[in-house]
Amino acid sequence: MQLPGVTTVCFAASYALALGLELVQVLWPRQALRLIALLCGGAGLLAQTLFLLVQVPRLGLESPAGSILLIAWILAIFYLYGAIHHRQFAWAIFVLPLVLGLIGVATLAPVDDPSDTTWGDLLTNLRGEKFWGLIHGGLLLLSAVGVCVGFVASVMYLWQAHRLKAKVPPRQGIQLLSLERLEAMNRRAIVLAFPLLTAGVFLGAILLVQRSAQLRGWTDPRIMGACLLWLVFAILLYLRYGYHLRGRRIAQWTIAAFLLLLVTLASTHTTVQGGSP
C-alpha cells in the first residue's frame, strides 16, 4: 500500500515552502519573509498531526512509516520551537531538511495492507504483550529523536567550524549557535538518548525471546541494527567521556549513529513462514 499521496504532499509542501522562505531570508533579510516561513511550518505541523491522528493506528509503530513519520513530526515541533526561541539564527536551514527527508524516506518505505484499527481499538487493546510492544517502540522512538538532534547539532557545528576555519565574517551568511554551544547540545542528546536506547534494546530482547517463533531470532534486520545501533552510542559515550574526545570526531561519529538509524528504521520485521508481523 502507498501512504495517501496527497495528503502527505501537503505538510512536506509546507515545510518545503517555509525551507525556501528561510534560504531567501539568509540573502534578503526582511521580518515578513520569516513570518510566513513560520505560518507555513505551522501550517505544515497542523496537516502532519491530523494526518498522524488518522494514520498512526492504522500503519502501526511497529511499521517504518508509522515510527518514521512519527519522529519527523516530534522534529517539526523541534524546529517550529528553535525557529521562534532561536529567531536570530538559520535555525530552520538545518532542521527542515532533515524532517523532509524523514518523510520522503517514510513515503518509500515498504507498508503494509492497513488495518481499521482506530485509536479507541488501540487503547482498548492494549494489554499484556501489546503494551510492552508499545514501550518498547516508544522508548526506541525517543531514543531516535534524540540521534536526529545530535545529528542537527553536528552537522551545525561542522558548518560553524568551517566558517571559523575560512574566517567568515560573524555577520556574513548562516548565523548558528557557537561551537560550545552546539557541542553541549550534541552531548545532552547522547545522554539522554543512550538510557532510552538501552532500555528499548533490552526490552525487546525480553520480546524476543516471547517471540522467537515469530521472528528470525537475532538475525532480523532491525534487531540487529538496533544492537550495532547501541554498540556505536556505547563507543561513541567511551570516547567522550573516556577518552575526552571532542569537536570534529564526536559529531563524525553522532552523523555515523544518525546514518545507521536510517537504515534501522527503513528495515522491517522479518517473518518465518507462517508467521505474524
Contents of the next structure:
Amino acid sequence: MQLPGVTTVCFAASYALALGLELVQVLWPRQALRLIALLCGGAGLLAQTLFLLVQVPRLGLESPAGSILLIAWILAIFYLYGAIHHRQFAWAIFVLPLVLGLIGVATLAPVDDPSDTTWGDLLTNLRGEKFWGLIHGGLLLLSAVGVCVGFVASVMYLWQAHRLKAKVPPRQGIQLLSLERLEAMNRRAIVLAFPLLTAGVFLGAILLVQRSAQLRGWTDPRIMGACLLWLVFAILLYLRYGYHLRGRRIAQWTIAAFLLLLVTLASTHTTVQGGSP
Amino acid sequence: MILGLVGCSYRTAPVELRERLAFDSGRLEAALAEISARYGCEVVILSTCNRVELYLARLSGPGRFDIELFTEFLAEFHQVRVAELRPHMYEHHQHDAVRHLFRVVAGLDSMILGEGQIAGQVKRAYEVAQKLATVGPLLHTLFQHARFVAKRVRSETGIAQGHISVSAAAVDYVRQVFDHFDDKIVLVIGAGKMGEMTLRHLRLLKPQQIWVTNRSPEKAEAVARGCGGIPIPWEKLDDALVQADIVLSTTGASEPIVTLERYRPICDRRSRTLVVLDIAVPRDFDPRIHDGDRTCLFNIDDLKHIREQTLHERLRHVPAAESIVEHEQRRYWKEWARKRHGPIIARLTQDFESKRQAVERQLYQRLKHLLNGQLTETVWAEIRGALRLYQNQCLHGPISALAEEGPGTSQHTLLEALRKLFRLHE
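Any chance you could show the form predicted in complex with the partner chain after that form predicted alone?
Once more the chain from above appears, this time first in line as the rest of the complex follows.
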C-alpha cells in the first residue's frame, strides 16, 4: 500500500487527529478546536482522494482493499459534509471511527501484486463482462455505503435515546441530532441501499451463471453472503413498513445488518481471493 | 479622571428598600438632570429590580467623589431617611468602580450568574443618560468599553451557556427528540399558571396545532382562545394522547391522571415518539412510562435539575470571566491614559525629533568637512540610526511612566513635571 508521497498513514493520521480533537472538544469546548479538526479531516480527505486516484487502477476496484478504501472515502465525504452542516453536533465522533476502521481493514486485506494499470487502461478495457462487473461492484459498493450511513445513524440514535432515557441535560456531553432526524437518516439510507443491493445481487447472479465454471454451486460463500445480506435488508424493510417497527428496535436491526455486511465481506474475501462478484 | 459609583443591590439591600429606591422613566430623567446640574459631573443611573447604582465621573477636581452627598441626594429624592439608607449603600472609586461596572455588565454580580438581561439594562441606562446629555467623553468611553466586555465574556467563556428557565429547558428537551414542528400537535392538559410560560416557548416552535383539554370545558376554551388552540373534550383525552406529539401537562389533580396501565394501550396505538412535559405538582403522568425512545417524559424535577446543572456549569467559568474583567479594567485605564496624554506625548516626541534633526544637520556638515567628502551613505545611515535609537531610549522612560501611572492626582504632578522639565507648552 505504499506510494511515494501519499500513503494510507497520511490520511488515517489526519482522520485520527480530527477525531482526537473532536474528543478533546467534548471535554473542553472550543470552536477553534472544531475548526482545526475540520481542517485535519479536510486534509485527510484530500490525501485519500489523491491516493485513490493513483492506487485504484493498480489495486482494482474489485479488490478488497480497493473497494473498502472507496467506501471509507465516501464516508469521509459524508463526515465532512455533516461536520460542516451540523457544526454544533459531535458528528465526527461517530463517523470517523468507522472511516478509520475501514481503512484499517483495507490495510490488513490481502493485496495481489499491484499492476501498472492506469485509469486510461482501465477505461479502455471497460467493455463486456468487465463493464457489467464494474456496474455490479459499484451497486454493491453504494449499497454498502448506505448500510454504513444507516449504521452510523443507528448508533447515534441509540446514543441519543440513551441520553434521553438517562435525562442528561441537553447541552451536556456529546451533542447529537434529534431522534426524528436520526431515524429519518437511517430510513433514507436503507430505502436507497435496498434497490441498489437488489440490482447488484441480481447482476452478480447473472455474471456468476455466465461464469459457472468458477462457481462452487449455490453454497458458494459469495452467493450465500449476498443472498443473506439481501434477506436481512428485506426483513429490515418489512419490519419498518409492514410491522411498523421503529425507534430503538429498528436501529438495533440496522446495526445487525451492518455487522452481517462485515461478515459477508470478510467471508467472501477470505474464502475466495479477489474476483467479482 | 475622577470616577465613582454609589448604590445598593440585592446583596446589600432588602427588596423593600430597593423598591423605594427604584427609578421609573420619568423620575430617572429628573434625577439625571438634577445630579448633573447640582454636582457638575457626568452621571448614568442604573436602576433594575436588583440594583440601583449611580455612575459618576468628572475630569478633575478634589480627590474623589463625596459619596455621602449622593447618598443624601438619593434619600432626599426618594424620601427615605439617610440613616435608613446608609447601611445598605456601597461605593467604589477609580479602578474598583470600573471593575464593578464590568462585573455587573458581564452578569458576574447578578442574582442569576451570567444572565444576559443586565447587559441590555446597562445599555438602556447609558442611552437615557446620553439622550439627556448627562454623559460626556468620560462615561461614554467607560460604557462603550463595558459593552465590549459583556460581549467578550459571553463569547469567550461559558458563563452565559445553557438555560436557567424551566420552560426554555423543556424546549431544549423537545428539540432533542423532534427536528421540525410544522407537522406536530401540542396537547395542553390543564390550565395551570406554571404552564403558561412553557406554552409560550412551545408556540415559538410553530407547531401545526395546539389542542387544549381540561376537566372544565370553559377553562379549556379560555386557554385555547389565549393560545390560538382547539379545545378538546376531557373524555377524548386518550384519543388526543394517541395523536399528539408533545404533551404539556399542568393540572392541579391530586392523583396521576395517566397511569402506566392507562398509557400502555395508548402507546400501542401510537406510531411516533411522544414527549411529555409534566410540570404539574403532584405529577400527572406515571414516571414509569418514560423509556427515552417511544415516550420521553420530563417532569418539573428534571427541568429544575437542568437549571441547577446550568448554574453549576456556569460557576466553572467564573475565574475565566473574572480574568477578562481584570484584563479589560487595566486595558481601559491604559487606553484612557494614552488618550489623555496623547497630545503631551506627541509634543514631547515632536520636540525630541526636531532637536535630533538639528543636531544631525550640524553633525553632517562637520563630518563632511572633517572627512573631506569621504563620508559614505552607509556610515551616515549608521550614525543617524544610532541617534534615533538614543532618542527613543530617552523618551521610553517618561512615556512609559505616563502610561503606567494610574488615575489620580499624582498623575497630574507627573504631567506637570514633564511639561516643566521639557518646557512643553500645549
